[in-house]
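Just the one chain here, the form predicted on its own, laid out as structure tokens.
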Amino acid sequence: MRWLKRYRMETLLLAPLVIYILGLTVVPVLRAIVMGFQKKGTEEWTLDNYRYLFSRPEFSDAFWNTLIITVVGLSLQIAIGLIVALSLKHITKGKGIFRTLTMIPMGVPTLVSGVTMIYIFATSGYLNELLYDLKLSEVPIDWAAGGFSTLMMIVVADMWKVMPIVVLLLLAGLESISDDVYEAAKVDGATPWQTFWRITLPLLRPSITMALILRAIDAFRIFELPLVLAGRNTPVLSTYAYTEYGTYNNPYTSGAASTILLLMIVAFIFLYMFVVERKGGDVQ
């Protein structure tokens, strides 16, 4: 209690913030993990909701969507982004112009964006009219018919989502390295590759683990994207979770799903400081 009253103000300053964090974040997520501990209705401990879950097919399916989604998604999203970024950052006329312009899918409501990719990848959309005028295709193609071709859909409507967040850090990475860096090395003759493999790469690292982790939390829980292109034909984990609590009324089922995505996001970030951040690391 004495320590209540000498830290008043910074309590009744803090208490907002804890509230916040404790009843729309930390009780939601553990209160989910529980569920999936549990048996429905008589709320026992059990395992029987993850044998339910790796029992069925569409989860398996959900489960490897979202990890070709993430893993295929980030991988162009940085390169694309990185090619982005460098032209934004050498440009030397209307920059302000292309910056903004970047940034407009980054204003737009998911959803909409969404309904947007419609237009383009439907039977009659734009991108069958291209493919047919190339005669590159006779026939319309179903992208959102599953399979692969509507992975590749949602990765490219996901990537022209968020590309403006990307874009955002590594040329926030880019105009941090200081111009003294390129100037001695191009005294010391390094080719243009060079200069790229040796200097701005390494030196960009911290910009690409910030994107690469803030963009895989996104990606292993994109939930409206896939939803609105692909409905029930292309599962990933949080709308499979989404499914089984709203459709077939499981809440437990679904915590269980929530609890292995959850689990997925972690290990990753972890998986990803401790081995690629040591090992660039130990090679500095």
Second form
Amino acid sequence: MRWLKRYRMETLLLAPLVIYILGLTVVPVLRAIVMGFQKKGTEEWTLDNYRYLFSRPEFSDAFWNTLIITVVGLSLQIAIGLIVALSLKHITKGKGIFRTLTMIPMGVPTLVSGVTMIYIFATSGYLNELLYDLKLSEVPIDWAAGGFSTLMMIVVADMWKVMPIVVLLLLAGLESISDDVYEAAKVDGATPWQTFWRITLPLLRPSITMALILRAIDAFRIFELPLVLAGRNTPVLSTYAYTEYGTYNNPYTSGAASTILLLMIVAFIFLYMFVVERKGGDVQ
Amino acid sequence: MRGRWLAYLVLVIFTFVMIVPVYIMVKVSLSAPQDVMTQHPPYWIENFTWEHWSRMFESGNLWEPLRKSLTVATLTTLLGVVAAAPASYVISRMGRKWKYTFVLGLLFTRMFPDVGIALPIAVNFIKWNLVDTDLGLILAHLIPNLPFLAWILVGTFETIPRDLEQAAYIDGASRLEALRKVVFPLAAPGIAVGALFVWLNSWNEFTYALYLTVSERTLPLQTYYFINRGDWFQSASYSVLITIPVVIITFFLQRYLKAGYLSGAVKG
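For comparison with the form predicted on its own, kindly provide the form predicted together with the partner chain.
Now the complete complex, all chains and molecules, led by this one.
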């Protein structure tokens, strides 16, 4: 009580935020987890929702699709992001213009980027037209027909939207590496390739880790783009959870599906922090 | 020398790829159907038309969603600042251990999948008659935005030296006066930037709006409605309309788009 008296103002100022986050984020998340273990109607404890999910082929599709989109998407984003960030660091003139122009997709709302990608990836869309004009493909390809091409379509759509952020995060990391290190490497006669692998990459690791984790969380939760681009044919975990609630009116299985998605995100972060990061730490 | 040339080549290609989709969106919204609904659509606008835009303005589908989007985004921003700014100030003045705990806690909330939060919220809001209301949507939009705003503002308040507050106390100011007259005015630019980001996030928001709407749509939902109907032209003009304020504000916010803000701003 004495503590409360001493920090009365702090507590008062902090209260709205803390109460809001507890009441409208933490409690709902716990509620969704609990719902996943309850029976529709009677609310008694059960594992039926999970049995139902694992018996549905759409659910295991959604699970694997989410995983593939995340893994393929992240690898491409980091690789291309690195190439672009290195290029930006390498040039002297026109840096500002390139940064401004490439930032535009960041302003475009996610749903709108989905709309644009429909025009590009539709059977009579602009990608097929480009392939036709380049004489690469005579027959229009149906990118949304399902399978790997549809997943790649979602990956590309997501990449278009988030590449500016990835590039900026990596560029900030690159710019924080002191020029002295590069000077020293030059004096020692290191080739550009050696400099990249031995100096740039290891020193950039914190930035890469941050970009990877932030992007992974969003990639797992990806919602608008698969909903708009692929609909129910190619579900991911978010859209699957939405369909269970919105279309089949079954909040309990939707809660179970959301719980599995949350578990995937937590598992990824733990794996990354404790396996990849620690192992890399030993090498250094 | 060759390296630099290669860097420019990479950047030109990358920039091109990033800009083309925006062009295509605008193009579809300004092209006559024979330029788009064909096996081989031309790359340029060959038959220019305002028809899709005038249809959007005249159909009566636009004004109510526009009002709702504007109201919700603006009130979300105001409420967000009122709740997050004082709390962020307190967090920024905490000891290292506590500050770390709070900031990590804020980041942690971003790990939760939106569909998992929106589900129980929607179930409750149906009971409380908050579905389709502005208030319900504002409460929902604060869920992702409050932690995000607090996260930005903790950084802002940290840059304001404690000495200034101490000086105000010595001059006889009370704690609240010191806050009101010294700390908050200095933090105002940071608060403004954070507020604009929140406004944009709410203006663009889709998932919560989808869960909490039966009939009264926001602009993104109205766009989604036209996508589902397969109406390319209306979805294009609505998309361009939503994007215009976003691009303008993003352009002005550019210099604040540093890595620190960004890591909080990354939205799915």
